[in-house]
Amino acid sequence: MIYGTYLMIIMLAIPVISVVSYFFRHFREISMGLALTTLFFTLLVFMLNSGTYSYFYLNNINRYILICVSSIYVFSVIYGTGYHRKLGESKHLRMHMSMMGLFAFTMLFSVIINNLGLMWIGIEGTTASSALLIIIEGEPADMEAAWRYIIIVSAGLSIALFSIILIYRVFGTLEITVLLSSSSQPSQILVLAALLGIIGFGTKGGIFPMHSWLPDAHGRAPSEISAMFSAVLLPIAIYAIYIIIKTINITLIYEAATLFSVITILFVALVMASQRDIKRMFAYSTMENMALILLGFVLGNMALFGSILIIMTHAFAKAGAFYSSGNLIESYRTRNMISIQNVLGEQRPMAYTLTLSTLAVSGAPPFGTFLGEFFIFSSLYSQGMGIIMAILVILLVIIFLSINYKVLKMVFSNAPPASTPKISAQQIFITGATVAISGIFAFLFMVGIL
């Protein structure tokens, strides 16, 4: 146990140390090296047995989230050094690279800490550490998006804090392992605590109705930060909801969480067709995936397996989608999908990565997201919720057609040849790697290797 505790402490300490890269000339290399080292120790932690390690807790859900966080942290650092090469060695870029390490630390800490109150502090810390990452380019729209992000998410987490206070009042502890093994009689206080927790942490997780910060922040943030937001930050908030609903084991709460999931997917289906900004489109797609993950957590058993599969596939595929989007925005100098045409002819590698990542995140077979959805729908049917299953299938088909139609139109449109700047090999490699890994991880998980 002591060995595992030391591994977890080192895993958390390394991204914090990367903050000092700001003061060194080779800050890019230092940031990449420490990010890779963080991933190495995360892999060692992943191989530990589930259980309590001093102040930390490892189980069969958060171990996969840890791997996703560290992996996307590595890819985003490497991608960012190429994407922001025009900034040279400016203080803005130095601050950006160093703050990415702090952002990764707050996410890793939130996932592995064995205390619900400290988890709340960690998730609140992700807000503070990531807000500055949105405004690296200093545009007014970026500032507005960061401000909305801070205000709305902080308000939501304030609601979550009340939930945690009520849970402590009933159980007398916030230790997650104790909470999950505790039992208490249903009461109005527990119902209120659970509902506040779903709404509060759901704000951070992009669950309707307190989701409005998400398309703004994801749309305006640099692409590597959008990837970290969508791929790994939001699932951490959904994991916090999972802890709360499993602690407060009341049927009404499971029904409420299911309702929030269905309404979120319904909202995405209604707004997806009208999207014009490529990154906002993928931001709304993230809401759909988070709602599905929450639904799988609620249903349990086979659906829980499906949620984990979606978490892994979505993490890498959505990162690849945002990296591809950033590359196209850099190349075409626009976010409007109507103006991004003939990608296959102008930026062939991006045509492949954008198409494959979009298919993966929207649930096309045989990608892991499709398999995860299949397990969730099977659980819905087996638990007597066939009507809900049918409604969700229709909504997901609408979302699938909306997003893939827009992407394929960008890729295969017959626009006149244009002189678009070429994307660096570094950006192309990272984008392709994330898309490839999204399929590899899902396969390894399915065959039982992970």
The other form holds:
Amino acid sequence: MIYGTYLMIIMLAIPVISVVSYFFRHFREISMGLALTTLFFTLLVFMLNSGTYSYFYLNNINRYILICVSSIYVFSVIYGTGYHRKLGESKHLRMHMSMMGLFAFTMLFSVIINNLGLMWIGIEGTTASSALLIIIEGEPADMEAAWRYIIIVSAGLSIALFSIILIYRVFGTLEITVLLSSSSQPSQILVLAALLGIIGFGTKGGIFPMHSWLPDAHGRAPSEISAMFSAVLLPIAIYAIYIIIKTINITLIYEAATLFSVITILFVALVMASQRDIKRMFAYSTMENMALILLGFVLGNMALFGSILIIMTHAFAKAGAFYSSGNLIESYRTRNMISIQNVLGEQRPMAYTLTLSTLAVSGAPPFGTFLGEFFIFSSLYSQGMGIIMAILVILLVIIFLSINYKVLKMVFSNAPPASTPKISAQQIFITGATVAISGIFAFLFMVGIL
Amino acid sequence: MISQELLDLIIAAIILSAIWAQLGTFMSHKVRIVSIQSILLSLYIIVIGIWGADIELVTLGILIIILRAFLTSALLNSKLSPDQFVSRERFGDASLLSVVSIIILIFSFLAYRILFTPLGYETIGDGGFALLFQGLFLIGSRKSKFSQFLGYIEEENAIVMLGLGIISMPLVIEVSVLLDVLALLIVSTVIISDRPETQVFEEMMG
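Alright, leaving the form predicted alone aside, put up the form predicted in complex with the partner chain.
What follows is the whole complex; the chain from before opens it.
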């Protein structure tokens, strides 16, 4: 037990230590080395048994989120050193690398802490530590996106804090393990607490109607930060909602969470076809995946396993999609998909990574997202919600066609040679690696490892 | 023995400060009034802390004065122009805003009584609930980033009041929340100083 606690403390301490890389000339190498060390210790934590470790708590959901956080942190740090190579050894880039460490720490802390109040503080801390990461390029639109991110998310999280106060009043504790094992009579206050929790943490998790910061922040942030937001930050907020709905455990709340998920997916289906900005399109795709993860958490059993599969596959695939987008934006100097043409001819590796990652995030077989969606839909059907299942299938098909049509058009369209600048090997390697990893989860499931 | 009327008077003053913050145009005055709001809140906490011999509440009150009333206003003031007319906020119809503010106030008082009756009525909780909506309205109705951040501070003050009315959270969490808000403010000042008003960008539509 003490060994496990020490491992968790070390895992949390290393990204904090990486902040000092700001003061060193070899800040890139130091950041990469410490990110890899964080991943190593996260793997050791992953292998621990479920249970409480002093102030921390490990279960069969958060251990997978931890792995995703540390892996995407490593990939993003390496990708970022290539993506921002033009910034040289500037103060901005040093600050950016330092803040990435703090951002990773706040995410790891939020996932593993065994106290709902401190979890809220960690999630609010992710806002403070990541807002400056959006504005490294310093464009006016970046500033606006960062501001919207701060003010909307913070206002939403205040509502979540109110929910936590109500939970504390009813249960007399905020310890997650105690909350999950305690039972309570359904009451008006608990219903209110759960609804406020879903809306509050849903703001951070990209659940309709408080999602409006999401496409702006994802769209304007540098690609490695968009990847961290989409792949790991949002699932953490959804995990917080999971803790709240499992604590309160009232049928009405399960129905409300299902409704929020369906409306979110409906909203994405309506807006996806009209997207022109490549990164905003993937941001909306994230909303769809988060809604599916929430739905799986609500349904439980096989659907819960489906959610974990989606979390894992989506984390790496969406990181790959954002890295690919970043490479194309760097190459074509535009975010507008109409102006990005003939990717297969101009940037062949990106054509592969973009196509595969898009297929993965939109739930195409044989990726884990497809299996995850299958488990969630099976649960919906077996729990007598066949109509909702049918509606969701139609909506997901619309989203799938919208996103894949736009991507395939970019990849295969004929355009005169534009001699776009080549992307660095480092960026191509990281992008390819994330997409390759996203493909293994379904295989791991098939052979019984996962 | 301190009379309940005195405590209720402090809560009423906090609500009035929120209405004032809605209608004020000079940003330096608005920062000051939200600072006064935080001081009133901390006074309330310190008084009931001393009254109930609760050292945690007294500590919380002192920390709110230091971190939220003085440090926050100092940070915001450092980003404001010394000429108060330069950092004057221009917004639409002041009379409409005041009417909407009052309607929201009445709605929040009623909603609190309906929703929170099972927990027992507390004036501080009722005041907190009203302040929460005033803060949200300030965020939603303004273009000025300063006003929006002041709305957020009001919202955080409201959460402290709601906590006092419903149940006091452990001090470690209350203090962490205060520090979180402060960290957010430091980050926000970087962004606020670039452009003090929110803007519409074509690429951020849709």
